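Heads up, the chain below is alone and in the form predicted on its own; it's given as structure tokens.
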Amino acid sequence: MKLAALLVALCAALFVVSLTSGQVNASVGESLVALWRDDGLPLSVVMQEIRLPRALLAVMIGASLGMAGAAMQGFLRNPLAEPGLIGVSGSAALGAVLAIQTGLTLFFPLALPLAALSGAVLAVVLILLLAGPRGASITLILAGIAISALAGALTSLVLNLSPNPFAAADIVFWMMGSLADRSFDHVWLALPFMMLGWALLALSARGLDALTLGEDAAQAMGINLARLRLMLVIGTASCVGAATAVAGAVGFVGLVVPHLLRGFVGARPSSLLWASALGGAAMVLAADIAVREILPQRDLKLGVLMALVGAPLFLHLIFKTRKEMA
């Protein structure tokens, strides 16, 4: 309970800081008052139409990636597993890249996230077809790797053959990940998919706890492994696909956050799910605040900062684990 209270308080504090961070010269009190005021003034518009959806998306994306990472690590019983392992993020990125390259985004602003979601749905269908209804975990991993590699190759091919340098630049910048210039349209588009993912992953908590004893023991306890895998694949795909669709590639959240919090929950997968959701929300909120404060004039990308912070942190965790095992 103490950990839950601490994480909730941290998320709430970072949410307020996110709402009041930016280049608009206004005090914290003025900014928060403008959030509820309907006077049409610039500060109110900035707070209600720019900062609020950006902060909400940071919470949603962080919670989705953190929860999906904890679920995948619990299901595969591998602390190195991460949400992108099943290839959904790469397929969602491919869909977005095709939308940019074909010019659909010029005629329909939401074409990019919708195309990315379509790519994520296609990836889920392919994973289920390749892995089969009763395939083992290794089959699921291999199917995800194959789909991810194919999506990455096709994305590189589109960039390589792109006759429009401006479209190629837009593709590269989008793939770096960012929450800038997002609106409530993106919030409402991603929220139903994320809520579906959260619900499915939460329902898998009992099965994940049982899997810590092994697949045979889990089946003896009445866990339907095929149904559990289906729930995890669809839940993870919904979370990761929606996050990638509205923000681009944001890595390391689903990999690092469960590592940081596992020791505080006794390595119990069901407890790690909600802890990673809150921890992921806090991490993405903090990173998005840093993006706006470190280089406000250069549009530092969220995905770039997450990689710069996440990679060294993960290396530290690796060395720490090696010392503990020595």
Given for the second form:
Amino acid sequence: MKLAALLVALCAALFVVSLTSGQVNASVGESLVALWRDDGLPLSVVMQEIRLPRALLAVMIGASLGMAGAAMQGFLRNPLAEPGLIGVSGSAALGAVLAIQTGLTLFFPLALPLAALSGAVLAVVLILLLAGPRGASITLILAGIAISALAGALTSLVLNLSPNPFAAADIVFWMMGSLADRSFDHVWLALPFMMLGWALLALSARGLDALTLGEDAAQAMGINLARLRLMLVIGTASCVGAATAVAGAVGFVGLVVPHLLRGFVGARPSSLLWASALGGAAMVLAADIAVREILPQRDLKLGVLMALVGAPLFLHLIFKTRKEMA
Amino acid sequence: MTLLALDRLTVRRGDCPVVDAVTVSVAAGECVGLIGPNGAGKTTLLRGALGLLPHQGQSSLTSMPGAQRARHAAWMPQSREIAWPVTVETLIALGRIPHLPRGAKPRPDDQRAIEAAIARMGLEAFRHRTATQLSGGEQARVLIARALAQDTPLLLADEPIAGLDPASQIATMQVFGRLAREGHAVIVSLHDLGLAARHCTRLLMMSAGRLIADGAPRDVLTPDHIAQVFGITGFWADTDHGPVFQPLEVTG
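The form predicted on its own done, now the form predicted in complex with the partner chain:
Full complex below, order starting with the chain above.
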């Protein structure tokens, strides 16, 4: 419970910092007041229509990725599992890339996230068909790898055949992942999917705990594994698909956050779900603040920074694990 | 009271029946030892009975809905999996999952069952240790306690005492015997025929998927049966310390 309070406080503090960081200079107090003021002044508009949705999206995306990562690791009983494993983020990216390539995004701005979501949904249907109605988690991993590879190949093909260098550059930049220039449209588009995902993943908590003892024991304890897997795949896909649709590819959150927090919750998979949701939110908020503060003029991409921070963190974890094993 | 009834239970792998039309029923108060050589179908029989494998024939367990079955029968698989470094207490508490409403914290009843399981397996000293850092035999005892915490009328355990030290093996078999006397039923597969003879009230002997013998230990561990099924000779004696059975030589 102490951990919960700590993480909530951290998220709240980072949320406020996120709201008050950016190119428009104003004091914290002024900015926060402008959030509620309906006076049409530039600061109020910036706060309400640019920074608030941006901070909200950071929380939503971080929570989604963190929770999905914890759920995936719990389900596969493997600390190296991550939400991208089932191929949803790759397929969502493919959908987005197609929307940019075909110029759909020029006609209406939400074409990109909608196409990405369609890609994610398609991936879920495909993975459920490939992995079959029942069976071990290994078929799920194999199906996920196959779909990821296919989506990656098709994305490369689109880039390869792109006649328009601007579209290609757009695609590359979009794939780096960012929260810049997002609006409440993006929040409302992603929120229902994410809420569905959070609910499904939360419902799988008890099954994940039981799986600590293996698939056989869990099933004998009354856990319906086929249903658990279905909830998990759809929950993860809703979370990750929606996150990728509005922010592009943001890696490492789902992998690193559960890793960092596992020790603090006594390694219990059900507790790790909510802890990773809060931790993920804090991590994405912090990273999104950093991209604005480190190189304010250069539009540093969130996904790039996350990978830059995530990789060394991960190395640190490897060394820690090695020391424990020795 | 019958706690498990199998009627011509058959499990196939491809065309080959791994368990072949086994009919058996187990009543409260019985501590049943399931014996047979490697590949005889012991594990498959238990998993089939629980409905963990597709099967033909009837098992009284598979006609129950999953949640009800989990409150009727506990299962300790042979593969002793502990996926995460949780404490021993947390691991044993997982046995209460079938009894808890979704998302509920353990209630006093659950806590009592957890404490009873810890006490039965003598794990007080390990309570706060990390389960994954224990030795193999200690992990096995923790996993048995987990199954005990499920507090079901019927307990199925697949080679629970393999790899335990002699004291723990005997203590565990005594726990099973005591459970049976308290009105539970226990079915335990094992390879130690001496322990089976001493601690089980009844033995089921399997070979090549078929039930070869079913009855009191002295009626099952006959020279003919053990020669036919295990290819060994054995020595049986009724002593002041109870029945003693010792396998002797490989025949032929």
